[in-house]
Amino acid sequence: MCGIVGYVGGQNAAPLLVEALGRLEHRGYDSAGVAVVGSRTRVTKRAGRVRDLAEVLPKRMSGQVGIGHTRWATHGPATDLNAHPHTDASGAVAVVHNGIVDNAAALRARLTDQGVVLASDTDSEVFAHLVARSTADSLEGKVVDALDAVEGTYGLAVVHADFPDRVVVARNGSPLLVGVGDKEMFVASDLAALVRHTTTVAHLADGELATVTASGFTTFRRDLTRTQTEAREVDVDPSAYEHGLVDGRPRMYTEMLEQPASVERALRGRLDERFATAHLGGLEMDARELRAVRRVKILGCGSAYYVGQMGASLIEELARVPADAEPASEFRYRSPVIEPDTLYVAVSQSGETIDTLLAVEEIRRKGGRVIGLVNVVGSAIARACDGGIYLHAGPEIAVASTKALTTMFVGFALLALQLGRVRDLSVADGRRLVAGLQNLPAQIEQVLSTEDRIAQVATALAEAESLFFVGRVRGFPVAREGAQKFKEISYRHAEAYQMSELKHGPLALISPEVPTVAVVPDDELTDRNVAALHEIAARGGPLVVVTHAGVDLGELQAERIDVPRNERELDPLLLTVPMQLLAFHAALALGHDVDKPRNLAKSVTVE
């Protein structure tokens, strides 16, 4: 969601900035622009894609210092004027901003009263005017003055024609990092923009600013006192961040195929066969501390929330500890009670999801213990937590999460196993689950091998304007994730319900035009689930049943998708993979860009 890039060095900045913006397209955006400082500050911006910006970029837009931005609209529609960078009246100052200015209306009114003519509808434009109107002698001082007037979140990069050798950046709630090159420096909100040029990066902390010049960078606080943030080498494969089609296939497709390997990585070195348990050193909790946990609260947004529900079920079943999941976006607004014996778990692929990060900060502020389940090393949530579990899924570029979600489930299974074994989970059950986890990669491969059959079913589902996804207990979070995937990339209305709730309202909507995708594992609730399917069929509702081989559906007329059996506690993961394929092939049948669904962003960094 929005993207920032910056460059200071010996090369012409404009083409480098445009290329870097192209690597942030997965974040979701509706306009793009660049500002370059030469003899003056020159700005080019355009609503639409980065390619549209590239087409109108002046060939003589020269300068070795510049900033760029991809905007995801919050204040005002996607227009050329609302695109970033924003400038002051003189055109000397240019600013790009991620985040939300909470007091934007008051600042806009104040500036208007002072005679400033605002060119856009955005909250971000106020930064440019505040910087320009500051009487401070340095660009750093001018930026600090502007920040002192602002309430809200920001990742900010500023250039000024009077200080043509530098970019000043600031962070508060929205990610920013500095990349170190050879006599050149880079700025970005996402590592993907930098890896082609450098993998030596410094992550700014909240409340921190940096001055970036060709010779290096310095970091400081708003009182201008220096901080000691250092750049470190990041162990990444730059080719893994390449966007667009891979061998002619969308990134979402390749990321689905990578799931067996990503699950193997998530398990590597974490299973202890001798003691039939898991070992998660990143938790930084010994057995005594784990035994002291009396409740687990899981916080995430979107798919991370749904897999958190799966995780809560795992923890309750295996560790016999009360556990539940809650949307992180709601958590801090209800003035939650933070309990000292509750373990809080923050779940986020990017590690930068603003709602989840703010929930973490609320927990820490009130003395709670929180661990992170994230995929990006060095991300804000990872740094804010007391410990955690890295997913090791590898870079995930497509907006719809697949391999990160499956490794999140594995992370919860490992946590549940470790919690269970320090309590009452037997050695026999521990061994059963260790074996089940070890079998997951090959079984995911089996599910993926049935793609052609699932694609046929998905093409038929794509014709429906509205669908139900239903499941019960372990199957309900799978149904919720299935509905989420289907709606976000096929744009069909998809709603998830507990199977047991059908008679309490949703059954009124069942008709031949409304298909139902049902999650029916072979477990203690199979008979009840099948009975509910008969109620749907009796009302003419088309059925797709994701289940296990051998489950008797009786005389039901239904499309059937079978997945391999694992242990009952681990089955939800295997039942989830067909949901990804159904959504993917439905979206393809409808002609949609599965990697860049409309109105959505990979990393949600504004509330």
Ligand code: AGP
Given for the second form:
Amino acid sequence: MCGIVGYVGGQNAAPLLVEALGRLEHRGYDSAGVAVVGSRTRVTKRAGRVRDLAEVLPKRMSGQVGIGHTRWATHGPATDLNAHPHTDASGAVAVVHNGIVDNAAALRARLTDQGVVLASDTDSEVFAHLVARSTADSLEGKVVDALDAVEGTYGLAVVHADFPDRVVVARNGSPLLVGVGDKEMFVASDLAALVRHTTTVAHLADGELATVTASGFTTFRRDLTRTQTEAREVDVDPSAYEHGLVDGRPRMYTEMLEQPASVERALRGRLDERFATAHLGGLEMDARELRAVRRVKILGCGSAYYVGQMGASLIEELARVPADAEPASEFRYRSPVIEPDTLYVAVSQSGETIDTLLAVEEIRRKGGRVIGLVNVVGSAIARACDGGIYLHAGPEIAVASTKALTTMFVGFALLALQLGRVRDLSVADGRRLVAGLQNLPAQIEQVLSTEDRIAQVATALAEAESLFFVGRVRGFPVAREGAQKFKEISYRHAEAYQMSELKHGPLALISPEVPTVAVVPDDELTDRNVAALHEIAARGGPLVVVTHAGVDLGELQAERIDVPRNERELDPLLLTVPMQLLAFHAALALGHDVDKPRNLAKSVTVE
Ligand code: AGP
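Can you give me the structure for the form predicted in complex with the named molecule, which would complement the form predicted on its own we have just seen?
Full assembly next; the chain just shown is listed first.
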């Protein structure tokens, strides 16, 4: 949440910083700003998008050292004054901050008592005043003094007119990277802002600071002792980070279309046809350890949690090991019992979601074993886990997650298969699933090819103020994910319910104005599901049924979307793809900015 960039080198910093901020905008997009150090520190900041900032950037804002920020508001609304960078009263110091200052109220009161006039409502502004008031001789010393006063999390970048050759950065719980160029250096909270300039990157560790000048960087701890963090070449394709509309379509669209390829990547080298199993080397668990697992507990947030529910079903069905999923954001606060023979699985696209990261740390602190299903290589969650499975979805930029979620499902299917095959899952069933997994990329392609029909249905759904998404057992997390996606980008009220529970209350809400999107796979529950659909139709509720060809809906008046058949256990993935397209086309019909939905940001790095 929020994006930080910084530059020190021979180029004019301001336009370069603004361009880099555009690449981080998915992390927060309610206001943006830059500060440049020359003979003095100059700041331009605005509520609104990075393009609004670009429009007001003064031509004369020259200087070769600077910092920038794009914000997702935590303390105080999105206004010009609350935008970062924040400055001290003299205007010499400018800071940009990601994270939360827990003792901001006390620090703001103390500074006010000392005669400081605070310009914003933010927690972050205190850093600027604390740095300015420090009596240390160096900028590094001043920043350390400020950090000593602060409780909370931060990714921080600071410039100071008295030290015009450098940016000092610090990290505690919020990512910060230093990029190495040719006689120029970069700072960013996300690789996406750097790859256009360099792929030689150093990740700061929590508790670490760095001084960045045009000729290089040095890292150190809060006691000013040096650390040895080095820059390394990262293996990424810079073009995969290009943002914005591709062929006139939003990024979410291209990410949905990438799913056949990303699912194929997630499977590559991991299926063993001979022994009808999966090989997940990154788990770092041998067959004996896998057999000793008595329970699986999956933790994730938002859509990652819903895919976690799909994963729990897969594991129970294939491995016959009790499994469940829980929102990571709740887990830590109920003082969970950590069992030695439970395998904990943290699932996250970004690898940064703070609630998931804190859940991982809680489990490890209590001696539990936790593996990660993570997309971003080297991210905080990936590093905090005992082992894991990288998703290989490639960079996901749109706030609404699509291709990462389908690779998460594949990750769970592989884990379930491997766990199953060291237990009682037969060779025949193993073969069945290996073949099913191999068929997925082509079948996703097939679903995507029905886009025009789904778009028509979505345009009609977009007119409703309120909708139900329903399903049972394997279909229920699909309904939850469908409702989540719909809410997130169409801003319509979409409620997910178990089909079996409707008549225990919510059926009262069914009317011609409230459509229901029903997930009805061809499985052991089809007849019961179809009976429930009749109960909805009898009350005048319009129906969209996402199902398999051949499922007999009888006389039911319904819009029907068919997906290809695979093995039943793998149905949720193929049923999820139409949900993405429904949400996407409804949002498009409503004229919304699909990639940057209101109030949200891509990575949730604050509690
Ligand atoms: C998905 O569309 C959402 N934007 C959101 O629920 C997301 O899945 C959640 O915040 C978890 O993110 P993560 O996978 O990066 O941990």
